[in-house]
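The chain below stands alone and is given as structure tokens, in the form predicted alone.
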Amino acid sequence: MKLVIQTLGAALAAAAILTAHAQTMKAADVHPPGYPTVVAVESMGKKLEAATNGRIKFQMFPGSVLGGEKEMIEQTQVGAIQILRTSLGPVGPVVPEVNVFNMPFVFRNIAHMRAVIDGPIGQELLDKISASPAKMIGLAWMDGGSRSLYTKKPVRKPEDLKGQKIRMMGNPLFVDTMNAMGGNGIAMGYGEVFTAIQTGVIDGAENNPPSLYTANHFKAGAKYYTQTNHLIIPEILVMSKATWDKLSQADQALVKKTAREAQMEQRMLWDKAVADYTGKLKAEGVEFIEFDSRPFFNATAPVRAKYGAQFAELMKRIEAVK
């Protein structure tokens, strides 16, 4: 009986030091449930749940239900969310070197700026991230996908944008460059671009498809979509110092793998859902206009000399990659 309760003991004293160690990590996303990032981080917890047997696993808050971007930021450099999928915009403050992929044009296309994110310099700048004062650790990067015009009125070169009142994300850079573009940038919150377009106080937006008809502002009479790919801005996965520190090296490593995983998950599905979207919107009667944006790049060039100076030997590596 002695017997017994010694091994009933030891037990119990076992799944409490393994109980000890388990870790539900918070994941978050302003994201909605079933968009690309978030099925991308769902599907990296399930694997981490698996590797560690259940020491390691997600409970994903999509939606927002966290808070903004920013409020989720400073959680997340707290240990208060350990996941998070951010954009770059406000990480730029604390680590000023991402901001280089605000830049219009700074890619060529999709293509080249996966090349750029899966080589040395996307590798380094998740290294400047997790060196910085943000309390972060850069684990992947996540497709935003490209941003192009969309508009009631057909636009094929910078003299069609002239008189066009466009909506820009709010920071002087993107402003600029629709200025530079030959329209008028118009910085505004994306929850009133529906109104603004219906009611005639924007002519139009840019975003990527999935945007454009998952927000409906096709049918506030943005009817064509301009593909000028002017900014094509990828986003981030990001884990918590304060998390990452308390893991094993074997755990980190781990991480790291299933990150770089989630990463070719989410591009899969990002590519399916552009693809969707788009035979949406067309079935919708938008009109896709594909062109030569040469022009545009040519027009924004004052912009990349302005905001893109402190980044001129990174933009020039960020050029030569095939």
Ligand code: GTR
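Given the form predicted alone, state the structure of the form predicted together with this ligand.
FYI, this one's just the chain on its own, none of its partners or other molecules.
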């Protein structure tokens, strides 16, 4: 009997310790359930829960329920969100070093971007985020494909973009990019784009096919998708530094490992999503317009010169990656 009580007592004490250290990690994304980034981060969460026997609990908040990316970055910085998947675009104003990946035509194509983020330069940028005063830890990269223009009036040649008001993500670099391309760049949150297109506040926006489809922007009237591929912006998974600092070294290693696995899982899901959503958009009557981007490449040279001056060495190394 005494032994039973002692054992029970020990079990209760152990449970108390576990509860004291149990931690719920809130993860957030602007994309809806089923989107590649959401699925990959959920599967990371399952692995974290399993590997820690539930000591780490994981909760996903998809579909912008915790706000737009700018707001979610702020919440991650103060520790209200533990894991955030965001585009690197709105991280630029907070960690200027990442803007090297945010520049127009900095990557030759998606394969080039992947080789860079998977290699030493990718790791260096994650480390720069972690070492910056932004209070976020760079965990892993995700694939955002390439961004092209979608508009209510078709853009078949560069001149067609003249004067069109195009929504860009919140980072002056992108507004400059669109202005250099001949359009009129307007910074706006993702969640406001649908109504802005519908009401004519803007004439279009730019994004990848999965976003164009799942955010329904084509239903607001943007039925022409012009293949400019002017921005190839990797996405990122970050953890709040407040959360990170409380983890044991073993848990930190586990988080990094599962995040890297999520990077690879998301990529497989991504390629399929691009193909699937391209088909769906075409079935909905969206016209895909072939486009020779060289004029836009040339027109954006001053943007690369302005923002890239501080990254001259790094840009040479990026270019050299095969």
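Small disclaimer: the values here were computed from a predicted structure and weren't measured. C-alpha atoms forming the largest set that superposes within 1.5 Å between two forms make up the rigid core. Numbering follows the first chain given and starts at 1.
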* Has the Cα of residue 63 moved 2 Å or more between these two forms, judged after a core fit? -> no
